[in-house]
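Only one chain is given next, in structure tokens, and it is the form predicted alone.
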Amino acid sequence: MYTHYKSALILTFSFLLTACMESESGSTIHHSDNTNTHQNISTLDTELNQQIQARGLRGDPVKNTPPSIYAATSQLGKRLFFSKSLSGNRDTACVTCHHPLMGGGDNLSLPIGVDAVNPNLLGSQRRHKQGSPHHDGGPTVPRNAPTTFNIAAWEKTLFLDGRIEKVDNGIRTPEVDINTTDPRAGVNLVHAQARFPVTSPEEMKGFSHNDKNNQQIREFLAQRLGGYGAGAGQLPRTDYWLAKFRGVFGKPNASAQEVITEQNISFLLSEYQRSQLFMDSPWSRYVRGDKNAISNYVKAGAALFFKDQSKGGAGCARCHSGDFFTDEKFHNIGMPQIGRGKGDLDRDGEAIHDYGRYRETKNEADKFAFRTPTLLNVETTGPWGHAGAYTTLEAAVRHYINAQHAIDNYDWNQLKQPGLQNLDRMKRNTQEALDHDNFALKSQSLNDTEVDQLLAFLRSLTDPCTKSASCLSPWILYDNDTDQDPNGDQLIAIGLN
């Protein structure tokens, strides 16, 4: 069905991905299918059965069909995410923190997107340039870069924090008020998220562009490729963009100024977006009648997941709901709090904190509360919390089993990214969050093994395209592209390597 690109960034990525994947999990815990369990499989079936029945599942969160990556929208989408041409200074890209490669991540626990040594140096090696003025050598995004697969299936909230999300009579986003509808949001979440990268100074604008707003750098950068307006001159070669545009929009004779805005741009980014859809899971599979799809020691994780605590369970479906496995609402969980924060104050009244979701109501009951992440391919999609403190997917989990243990006896040698803000407070600003009337959290105990049950339920959820380079190829522009961007902003991601 794909196309099989024999290439060294094929050959580099498919190596750091297998090797993060056999990495992950911390400490590994060999198993069979004959583990007992006490239970045998029939009886697992049975339970499961009752729990997939009780809770509507169907193996598919996805109610309306997303576009094909084969689409034309969706093929000129890609070029524009990988294209530095859409940043203020054309040194970073869409991609530059969201590589189909990396699980729709960039595998750092806080994102490096603007003023970087090497623009095109992806993952754990790249830095920031020194010396810069407008960073103090570690990364600037203060959150963690979610993935981009499966967006589409999100229905309510985009953003850690939900600043993009469904209101009554439209889309909200924090260009207006909450609850209040955003005239310019697009015609889907995603079209209305994908307006919003190029508006950081950190991710994507940089820090020359500070005499633009919002809708002004949007502007300048459609401009930019349709060579008209404040943009004209800085691209050689805009007519390798007008002919696509036109083509796309089946408007042949249009000027730039006509097809090349910036919602067009954001509509073709989202449809690129939408395009990624990995579902198609060993779990899911088991969802829809094959009850050999799993294992029986998966099986038995699956109990436990779905299981309320109240019943010898872990209870994670609680908040982990549905086939997409979430419930698209904010709940505080204490996740470890690093990185530079978003300028919220911490009890000394230092601006390095983050309070989540309050950030957009001002409700006290929201402080620290973040969005339930999707578990879909949640091997692949790490470091995870909302500032990627947690690296390996079993710490995570241990930290949902006991979060005050988790964080009192914290291992910082997980943490692999240098640059990292606020270490020495982290203890102290997490504390917050876990002392907090809102803490979500019971804890529980669970033995060695049922949590590796848990986490091998966890990997029943990975569609294997996002492990295979040669699967996820139509999603990705290589070095070997015969139509390369002749601006030279096409960025052709290298590794290690």
Given for the second form:
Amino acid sequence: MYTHYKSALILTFSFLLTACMESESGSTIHHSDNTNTHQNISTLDTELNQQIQARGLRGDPVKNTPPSIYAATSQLGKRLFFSKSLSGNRDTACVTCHHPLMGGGDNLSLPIGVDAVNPNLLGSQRRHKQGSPHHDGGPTVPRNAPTTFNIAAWEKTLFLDGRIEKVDNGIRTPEVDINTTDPRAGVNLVHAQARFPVTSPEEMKGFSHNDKNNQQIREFLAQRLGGYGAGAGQLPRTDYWLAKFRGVFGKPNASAQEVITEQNISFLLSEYQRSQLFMDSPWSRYVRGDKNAISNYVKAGAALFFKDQSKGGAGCARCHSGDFFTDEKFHNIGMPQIGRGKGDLDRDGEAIHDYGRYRETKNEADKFAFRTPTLLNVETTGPWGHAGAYTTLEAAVRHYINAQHAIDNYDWNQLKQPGLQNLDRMKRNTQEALDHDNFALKSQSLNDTEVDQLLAFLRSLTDPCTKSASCLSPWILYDNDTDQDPNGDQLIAIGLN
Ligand code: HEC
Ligand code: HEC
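Moving from the form predicted alone to the form predicted in complex with heme C:
All chains and molecules follow, beginning with the one already shown.
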């Protein structure tokens, strides 16, 4: 499942961009790319070809057939994704934390959802209102917002602790016991996930809807959009949504109650997100046979990435495996634990820790383990780590040289957001992860050139479309949209470059 509308023109463009990205590498290390002889080139290509064959790589991780962004379902899903009507107090939309122009994330270490000073201001300047009982100004969401790009490629788990996951006969969600099926999960993982952000007070629900349980807030929001039941009269122009839902579901005479349901809303949100396929990278073209798609320098980085540590490589593909660069499993790698945590107890008995996968399985071997992230477009999805503690990709890669050293010498000044947990607390909490039995990394020596080569390889996993506003425009709603929501709840972002 590879091609969508993008043309040969984009391929040419991406080639030029790659060349330019390498010379603009954010690293301070200077390197020369002319030292490779022809002998080296073919040796590297041979070595990489062996890795590609042995690992069965194809350059394309998506096995199902996601919808086009131009499908009617994706288009209506986009309007919902950008609508603040889907939050309790009409101040947050999905796009608040997953904007296409920010790599499908929010460019923040930790997200700021409801109760922002300016709800439409996204990116690094977004702040909470001070003073309410729930806000001291710092971010209230405890985990970094992952990208929605290529979300259709996940086959087993969604969320950093995998609390949405495939089980034998269907999909499990946090509303049912482990290993059981949620009958309301919907048709795929992305559909199942889309029902949850509105249930989180910090993300979308808000703090004035505590009287409603998960299902009640979902149904209330559907009623608001459709102007029926308890939601009647909340929006002045529900005819706008009714006409669209009737059209997309081919039911011209359906009532709002029949067609504007929480299931249909979450389905449409998932179709829009599943259309976000951005995997046409220089590396994928190399895998598919274009040996000139990446430079020798990138090839050297790739060789390090794939080779086992026992054979002198960096051993990254042990976990970042396959065309999607993830095993979809959970590992404790001791990434810095900043922010408020998920309410799990730390050594001092304070409820500001995050046990990761253990929260779901209650298995000690899962404590502090988080799902291996995909590395496609990783260059554009910072800050990095489950709490966004590394604000440069280089710092995230250097974590793998010696995690203990990285935590001991963690540069607190790299955090751009005010109101995060203090440094001593981060060190104590992260030390618990480093000391836990399941800690999964082995220290290694990587010199500056090798780190830089790994970074060059990671940047070769970027689809150039993700860095081009015009290429991304089909996935975005703009204020010159002629069919704009007359209720005024469409989130037109400000603060983005
Ligand atoms: C306030 C910020 C915020 C808002 C608003 C928000 N999200 Fe998220 N989203 C997150 C965070 C944080 C996570 C990771 C949470 C976790 O794993 O525990 C996440 C996870 C996800 C994931 C799973 C990604 C993965 O790799 O597993 C998807 C898909 C997603 N969100 C879609 C949505 C949709 C759809 C909406 C609107 C209904 C939405 N989000 C609203 C912050 C937000
Ligand atoms: C033992 C499994 C494992 C190995 C080996 C491994 N990783 Fe990771 N990687 C992970 C996990 C798990 C995370 C997320 C951890 C967290 O956030 O707590 C991660 C996160 C990352 C991130 C941050 C991504 C993001 O979106 O936040 C980068 C970059 C990364 N790894 C690159 C590498 C590189 C380069 C190597 C080889 C030097 C490597 N990894 C080796 C499991 C692994």
